[in-house]
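The chain below stands alone, shown as structure tokens; this is the form predicted on its own.
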Amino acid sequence: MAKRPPNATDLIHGDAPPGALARTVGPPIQKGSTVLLPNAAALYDDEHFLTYGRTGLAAQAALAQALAGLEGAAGVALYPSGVAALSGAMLALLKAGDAVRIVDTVYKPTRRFCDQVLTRYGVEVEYYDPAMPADHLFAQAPANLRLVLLESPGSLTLEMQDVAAIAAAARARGVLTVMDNTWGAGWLFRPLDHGVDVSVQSLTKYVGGHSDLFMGSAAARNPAVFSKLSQGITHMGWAVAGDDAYQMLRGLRTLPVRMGRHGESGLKIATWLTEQSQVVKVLHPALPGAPGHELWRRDYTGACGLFSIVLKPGNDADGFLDALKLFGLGFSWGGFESLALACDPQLKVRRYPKAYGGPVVRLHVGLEDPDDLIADLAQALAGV
């Protein structure tokens, strides 16, 4: 008797199911939006259970899991990008009548979500000098005080905080603290160790290494505040694809050979830029003498490769970044190129200006040899 031809239900319903999969180094990648239940019981159970691949299946958990263990956390939540963790985590904890109060040296993407949507929301939104001691930071500080935000070092100008101190006087007045936790990238400096409750990284930056991926992540050890994270996840929608986690993981696994190298380069071209005499000061908390060398120091188990430099008054910056071949202009940062770019449009939002003594310019020490920056840098500098 003839079989007859496969019709549509055949298509969709003949894989027979899998068995054990192989095990290899790395996650396995599912795709999929919809998750199949064991049972009709299962379809609400919520606790036991996923329901959604949004969610994230095998990759995003591995993802996971290995932050944790990186960040010492309870728990961590993935983000479609670095400002989605911050301003996610900030939803998540915050509510119409808190104020909150940020260090005035925050990404600048941070201060955009905070004067544009945190305040239409009824948040009360204060900066704050990254200079301010601890008890003079709380001294006055509002009732409904809720939660305070850090980001040492500081974007642009690498201002360090004193990160323990800031957070323990939090803790004492049930104030919440998060910190931006990128340039550490939760290798060199672990927040979570130092009483902060929420560190956050863009992923983006040196987890994924490659200038290639969006992600970002807050890591909590309270299981309460980690607790809130998920929701807020869940209430937003946000999602995290398992190809982008398995890359992300894959970065992961090299980020201490990497952020070796880039500290490692990044505080020799630091050094050399010292004995300029186009620059006026180079802005490196791991140099000796440096502004926060001293927290650095403490606190840190090494440097990345992002700090900034001063020129000399009247130098042409964009000039001085033209001219350079191998330091590509750009935003971003923790890839395996070096990058630089011009700080003082960036400069003019903040609410405690300081003088720097000229063009402020940051750069980011990739992966390439070290003397091939420094002639490249030489020759952009002898043209200022």
Ligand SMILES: Cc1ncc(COP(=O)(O)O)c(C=O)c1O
Contents of the next structure:
Amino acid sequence: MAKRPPNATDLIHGDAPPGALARTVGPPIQKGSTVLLPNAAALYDDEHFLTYGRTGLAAQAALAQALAGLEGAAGVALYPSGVAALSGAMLALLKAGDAVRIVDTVYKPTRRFCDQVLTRYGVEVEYYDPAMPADHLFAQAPANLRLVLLESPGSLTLEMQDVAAIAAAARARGVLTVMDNTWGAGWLFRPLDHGVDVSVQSLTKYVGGHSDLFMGSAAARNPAVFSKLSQGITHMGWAVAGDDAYQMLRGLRTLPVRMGRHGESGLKIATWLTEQSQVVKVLHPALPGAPGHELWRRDYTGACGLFSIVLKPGNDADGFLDALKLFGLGFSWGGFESLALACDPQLKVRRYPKAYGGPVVRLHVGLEDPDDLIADLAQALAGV
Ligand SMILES: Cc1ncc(COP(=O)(O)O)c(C=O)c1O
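Having displayed the form predicted on its own, please output the structure of the form predicted in complex with this ligand.
So here's everything in the complex, that chain up top.
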């Protein structure tokens, strides 16, 4: 008997359900909003079944598990960007009537979220100087202080904080600590080991490593805190794609090798910069004698490629930047390529402004040959 031509039902149901997958070194990239469940009871059994794809499938679970190992966490929540991880963690942990203390060197979009969103929802926002000793910070704190946000080193001027002292003082008062640890990437510094409640990073930077992917993570050791972060994601409806999670996991595999090279080249270039007459200061915490070096030496196992320099007063930062050939001009960092930008326009919003002694330029040292980068900096400095 002649087989009838295929109809729409055949196109939808004509394939065989997948059998056991061949084992590859990376996780399968599953794509799915709908998750098919084995029986009617399972449809409403969220405790034993994953019932909807938004919470993440194989690749997201593999990435979260690997990051939990990196951070020493009970669980890691994934967000569509680093800013989403910072804002998501704060939204999940705060309520109207709470007060927060935010480090003054915080990443500018995090500051914007605190000033423009948290305040709208009745959270009192104040900034503190990164150098403020923990006991001063808490001596001045109101009774409704619920959360302290740290970012160390700050991503423009690289000011270091005494993370362990702040975390211990906060915990003694029942105040939560959240740290933006994008510089340390969980590899050079593990905030949870130092008493921080939530370690956040923009995975977009060093974990992704190729400047082509957005994602953020928030890691917690206390299961109750992690549960709040997860609930926050459920309430906000955030999701990350399986393809992105796969790519991020691929980046994580080579993080130590890349980070070693970023750190080594960065220090070589920073050291060379200390000897240049056009540079008055190098703001790199791993450089002996630089501000924050003692805290870095106490807490960190290495350095990444991000640091800043202060040009002699009167020198034209834009002229220097425009003369660079290998360093691209652009935001972000953590990728394989070297980047530079002027910091002063962003430093204007500081509550506790500091005199750095000249125009501040941030450099991200990528994976190029450091001698080529030095030659590029030398020719650009010669012109300032
Ligand atoms: C210190 C720091 N935290 C967070 C972020 C935000 O990351 P994302 O671009 O993934 O939102 C950035 C981005 O530049 C950053 O520099």
